[in-house]
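First, one chain by itself: the form predicted on its own, in structure tokens.
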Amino acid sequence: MAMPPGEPIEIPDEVCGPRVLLRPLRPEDAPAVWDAVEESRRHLSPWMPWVHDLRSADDERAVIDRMRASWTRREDLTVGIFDRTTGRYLGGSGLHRINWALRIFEIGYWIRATAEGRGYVTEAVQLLVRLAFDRLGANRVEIYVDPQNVRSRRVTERLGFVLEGTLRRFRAGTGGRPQDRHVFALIREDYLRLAWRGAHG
């Protein structure tokens, strides 16, 4: 849902946590953003039926122009999640499906194999759970999860987020087939009890 009509929404161009920072796609990134997605097909596919739609580094500068046009909308907020001391790109995440008018967030995010396992991708939906709640007036915050994902359900449990219900055949996954999802979700009385919400690190 597009933001409300003469209501001005500010977000920062970057945010930066211990390790990473989050940033908007730029152009120049679209080799940078191919040369993760090429080293990490094997371990995307399962989850991100959208790495089979993308075949060069002028593939991923398209995308990335829609990407900054849905930012500038503030339709979609799509961030790269880079290594903070070398620059590195590491995954993408952002705020999805946004309904400015109740204030609810999707995150999503995928993480390139050789970086997997060092809690990159916890720290980045830490920093937007605290984007979303602490300057976007947030009300929810949700992630949908592959009940098969079990690295992706990690991070949620250890966020604290909470299990709201499976959603049978909710998303499109490999192949264009229906399949469940989890719900996971935190709404604000939810944030303002996690033992995590004030260290920053």
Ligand SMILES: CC(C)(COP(=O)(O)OP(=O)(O)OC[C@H]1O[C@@H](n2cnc3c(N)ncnc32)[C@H](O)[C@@H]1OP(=O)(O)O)[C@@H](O)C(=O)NCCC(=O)NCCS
Second form
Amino acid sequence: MAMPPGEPIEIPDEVCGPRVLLRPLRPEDAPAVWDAVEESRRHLSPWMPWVHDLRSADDERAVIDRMRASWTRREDLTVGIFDRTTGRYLGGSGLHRINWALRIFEIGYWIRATAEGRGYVTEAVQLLVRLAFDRLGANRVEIYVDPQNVRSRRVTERLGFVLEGTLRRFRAGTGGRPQDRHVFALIREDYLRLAWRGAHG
Ligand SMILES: CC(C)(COP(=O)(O)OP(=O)(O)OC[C@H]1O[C@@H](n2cnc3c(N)ncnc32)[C@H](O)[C@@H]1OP(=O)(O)O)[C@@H](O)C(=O)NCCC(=O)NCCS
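Moving on from the form predicted on its own, kindly provide the form predicted together with the named molecule as a structure.
Time for the whole complex; same chain goes first.
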């Protein structure tokens, strides 16, 4: 949903945690993203239908162009997750399906296979939750998780997201068939109570 007119919102060019940096992708990131996807096809393909359509670094360049246009229109804020020290590309995340009128944001994420299990996603989601509530006036931040996706569910639980229910046959899975999704969310009151909110990191 487009941003309401007359309400310019500053969105920082990058946000940093202790170990990761999040920023929108640039055309020159395409080869690094392509490498990460190639390395990760087996672990991404059950959950991320788009990997099947990505066949070259040029495809990724076109995706990045579209993401940049959506960012400019404030329709979708997709970011790359980078190692803050080395600059290595680690995966993707962002604020998606934005409803600016109600200030509702959905977070999505994936991490390259060789960076899984180190807490990078948890840190990235913390940064996006803070960005949404502290700087973008969020009322609600959601994460939709396939009921089979145990690792993704653990990210939401680690961060205090509330399981609100299961939407049946709600989203296309791989193969395009509709699948169930757990909906996890934080509303502003939940966020203000989170122990990690004020902590550094
Ligand atoms: C879902 C997915 C993003 C989770 O990634 P992840 O690496 O497990 O998540 P985190 O970065 O938060 O890492 C958590 C793990 O790191 C460990 N860890 C190490 N250091 C840590 C730290 N400083 N902080 C938090 N966790 C840390 C945790 O103990 C946890 O270990 P566990 O795997 O044994 O439970 C990943 O599995 C993935 O990309 N899957 C495919 C795509 C996908 O399913 N996306 C989600 C769609 S909804």
